[in-house]
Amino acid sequence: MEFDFTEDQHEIKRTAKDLLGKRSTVERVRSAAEAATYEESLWTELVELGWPGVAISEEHGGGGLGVLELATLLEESGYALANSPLLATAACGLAIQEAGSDEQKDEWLPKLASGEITGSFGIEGQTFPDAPDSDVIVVISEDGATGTVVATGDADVVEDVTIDPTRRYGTVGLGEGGDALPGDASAALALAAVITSAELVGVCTRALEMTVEYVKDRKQFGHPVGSFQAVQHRAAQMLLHTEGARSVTYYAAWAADADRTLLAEASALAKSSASKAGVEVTASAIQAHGGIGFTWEANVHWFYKRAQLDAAYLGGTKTHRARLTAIAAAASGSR
């Protein structure tokens, strides 16, 4: 079977890459991270292009496209390490669309789709991306069975200090506010895992490209370090992790749009693979950069830090492999 994007999907991805290549350079990522803020003009531009609502239905003011199109945007956002609340806002919108009541959808989705407000999403007791500055948060219970939507002003949000200064994080307590989501919370969680995997694929791709560029230029004993077999093996392993994660991530995004019976398994496969890739590829990038890779001046550490937080977000490799095992066991028991 041959899998490829449609021409429209290719165009969405190309446009995103071109835009973020100009508007989210590494220098701007560094500047925003060191200032512990986001570049408001970038978010305004993404909102004008409709990115936050690309997968929200037209009925609620969104673009009416699918998770696959959203995944392409998140991959490019990860590649550029864009300093914006796109991932958290998109995950929040998907969750309300998937599991919310009609009243909850009418209240929150048009505002999220238009960028009038931003959102956050996460599992109870864990770290939520962009929660401190959000307007609405979806909290999934630890067992993934139930979900609650709460206005940020009614929740107990405490900003977390993490190793990743390119994004703000927080811990969320429901307080006395919040409305239960009546729909399938586990599906909402699976969708968020898919788009997080897409961001990780972008992070890995960029870390690999930066590494290849460096080892082709950096010389030892009169030869580029990239000509040494040990370095080549490491780069090949980085490519293997990245492309493996990309394949299963887009398979999961396709399942989200085309065959929901496959979503739970595909989502767990994608997040387990992408979390593993994020940790391994960015750590290898640091190693391949040698001594300079451990310095503040080397840009590769921004990608390493984002990958660590993304890899743990919504459960890491072990969590999702355990989920795959449970799915396989359930399928075996039903035969």
Given for the second form:
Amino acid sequence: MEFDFTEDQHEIKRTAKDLLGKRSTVERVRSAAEAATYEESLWTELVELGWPGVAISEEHGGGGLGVLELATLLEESGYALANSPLLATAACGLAIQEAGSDEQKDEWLPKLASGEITGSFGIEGQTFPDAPDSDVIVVISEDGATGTVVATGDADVVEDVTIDPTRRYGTVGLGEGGDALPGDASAALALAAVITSAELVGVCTRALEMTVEYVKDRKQFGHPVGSFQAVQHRAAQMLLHTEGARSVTYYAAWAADADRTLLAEASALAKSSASKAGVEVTASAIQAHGGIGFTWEANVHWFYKRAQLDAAYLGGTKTHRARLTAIAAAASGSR
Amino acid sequence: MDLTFSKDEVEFRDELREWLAENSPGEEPRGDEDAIFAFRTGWQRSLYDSGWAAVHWPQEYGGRDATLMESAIFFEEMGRAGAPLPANVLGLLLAGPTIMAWGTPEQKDRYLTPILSAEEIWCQGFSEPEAGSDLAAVKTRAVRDGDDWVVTGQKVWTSGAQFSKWCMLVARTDPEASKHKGLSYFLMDMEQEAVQVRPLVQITGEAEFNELFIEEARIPHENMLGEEGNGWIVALTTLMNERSGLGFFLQVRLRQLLDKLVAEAVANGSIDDPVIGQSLGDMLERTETLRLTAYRGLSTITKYGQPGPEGSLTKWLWSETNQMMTQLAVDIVGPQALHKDNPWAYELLRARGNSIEGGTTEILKNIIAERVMGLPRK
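The form predicted in complex with its partner chain, contrasted with the form predicted on its own above:
Entire complex below, previous chain first.
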């Protein structure tokens, strides 16, 4: 067993971090968010690097790598809070690749992989990331049992103004159009939950880093606040949430590629844990920053807001914990 | 990343499972400390006779040169089989590796084999009434007298002391030196009048731990481990081995308890109560997070030679989860879980010690904040 990335996977992750560190600084995230727009050149660059299609098969013009590699990109994208439709487009592509017919794959995957179009993905009637400006959407039924692929123009899309201005959102209903996905919609949902968890892990990692830096510097009563045990213990709790979510998210991404019998449980585990971590860690980051953390001027709130939307997307901790219990109860009955 | 076990790891597990199937230890007696000790001694003899007593030890000392992962597998399988810990668990996990690292050839010859065979049991004399997590505050004094050291002081939380032949003892040999520097590490013979053992009855009614009263005990100089004044460093070797592998035993036990609890909730229908369902989901999430984080920690050590941030988190996560889960059991099982003979009652009470023994959660959080995250000390 080796519970660590291969050298290639580390390299992908490092390269992504370096690139986004330069191209998606927190100042740029802020100005894009405040202008309620995306910086088009960033998406163009990510497309040129093949990010949207990294986990799409080479046959369909993608990179032919795994969910794990895609997850490392999303983690870094969450770390940088990059303003882009990467999560939505990747989730849409994974879903069509997972559950689509040959015709559906031929029609949509090459264009999604090349970045010619963008996609979105979500549960009917809920909030979809990047739906309004997308070209194609995969809509999963409320019970998670069936999926439909629909050209955005044929769907019922209403733009949502959410608390998270770093990303665009829309509520999607199926109109007249759409083409049923013949494959396993629940697997498509599980894959999307896994890569969303990866984004949350990145968000947590960054919020924690910002907090550690801040409490080392900020002095009160003549000492850095990071030397106070109450603050230290909060930071330790943030680390436990973050690293726990990381362990289970990497596990789920690995299961998606290597052992599908584990995927349903692993993805519920990842989304449950990462949603909890996202909400707790970013909230703690605001608290540890004190008054400044509550201001618009400080940057921690962007992370808190993204974490809230990601945590709620595809069901949060409670939804996925209920799923874990149902899986364990079924296994208990069959023993 | 590959989370499947390698061929060697699978073979190791299969061989052990087969051996366990043929050599089941049977049911451990309850309540009677002497009977439990006798049972665990027999179990260790059986492990020893088949070469399973200390898989993580080098072959030259009677081990199997097991990798960290194999050692984890060993403890997982022991937990899964419901096997008890061996009688000399502190000797195998702590004293043995410390002697291997610091002992003279004579010391290694003298002590290692009886540790393996459970002929000589070991206990750990580190904690004192006024030095719990703060080892550098040790007050027990050792004064040189010819070829001997004369030791006086008090130790506490010494598990298994009443059965022990030897004690890993940290004592102050230089009262003038600064806190860390005046300590030395001794191998103390427990079989002398000057060492008195008094059991500490804990909230479960058992006495796993003891107090040691040491009044001018004599330790020959040749029983010093490492150099004089080097006790702090030698003790760190012991502490670094403190949870090697054992964590995997504990977490498998945790999972078994959780599976029992889920079965109970299915049987009495409480699983359909969404509040219970949520709480069980939380426990499932925590238990799996613990298992996977522990494996990730092992991979990091194996690959990079040093622990990553995850390594310091598992004991905290385990103890908190065990406490929450045994509390949840009271809700699921009902008030009869609090009847003295109900196994959940014991688990509930015993779990209170988890966040204290081997370093309190508060101290662990300090360590994580300061050493892992680099926050300033006050």
